[in-house]
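As a starting point, one isolated chain is supplied in structure tokens, in the form predicted on its own.
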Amino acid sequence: MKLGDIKDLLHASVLTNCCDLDMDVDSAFCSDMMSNVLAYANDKSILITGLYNAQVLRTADMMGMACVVFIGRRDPDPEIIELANELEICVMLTRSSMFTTCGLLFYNGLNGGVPSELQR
């Protein structure tokens, strides 16, 4: 799925100037625990989180993720957006809940990227 499709599905705003909306991603990972992201996410994934801090961007950068989707009713601090631009990580913001965000993406064909050892 292209980042532009994700933006449209989630009615999201793009908050950074480094977002390639034609980029393909093959999965999404949702967590507020960055240790889980480090353990289970993959580099062709987007990160969906309600945690608004620099550690989220540092984790996404370490994992090679190109996009972070923040969920919630408030805007990230300008320092977060500045760091995302420096790291060249696309940041989107959707006002939808985490449940709705993940459900919309799953329903429209984006998988969760669950490692095979965790699948039944």
Contents of the next structure:
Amino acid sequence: MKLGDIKDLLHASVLTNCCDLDMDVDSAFCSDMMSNVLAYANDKSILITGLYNAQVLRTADMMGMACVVFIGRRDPDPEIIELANELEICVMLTRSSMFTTCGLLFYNGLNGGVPSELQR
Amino acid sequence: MSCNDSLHFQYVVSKDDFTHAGSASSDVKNKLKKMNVDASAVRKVSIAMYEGEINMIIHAYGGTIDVDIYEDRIVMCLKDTGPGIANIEEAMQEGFSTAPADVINLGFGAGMGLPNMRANSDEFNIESEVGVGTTVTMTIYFT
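Got the form predicted on its own; any chance of the form predicted in complex with its partner chain too?
Starting with the chain above, the whole complex follows.
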């Protein structure tokens, strides 16, 4: 699925300068615990989270993730967007709930990309 | 660069500086990418070092990270200044955590850090003394 499709499905706004909407991603990982992202996520995933801090971007960077989707009713602080631009990570913001966001993406073909040990 | 030569870098990690946590790991990641190191090795290094860097900030009183990059591997030595780990075997178990609620609210402290550092390392060593500090040494080979 292209990042542009994700943006449209979620009615999301793009907050960074560096978003390649033609980029393909094959899975998504959703968590507010960066510990779990670091342990289990795939590098071709996008990260969906309701946690707003700089370490979300650092975590995505270490994992090689190209896009972070923030869930929430408020905008992230400018420092977070500045860091995302520096790290060349696309940041989107959707007002949809976490449940709706994941449901929409899953229904439209994005998989969980979860390692097999978590699926047992 | 001959077999025994390395590029050496040292990073100082400050206690409670959560905002800048990960900047050392980002720097090492960028250096390895510029050196055209295999992408999967870069990812393992990034994750292992970042977990360690976070640990030094949220569990310890800061410290130093010494990084040596050789032709075929990277060696990262993370040395903090306390408080040390009383039971290393327990600390290495997935899910074991002593992190306070404020750390968990920041997205860390799930008890995955040390096990994830070991999982991403080809060689892993940890030594700790209560009241003195902890030293973790990780080696990752470039395949």
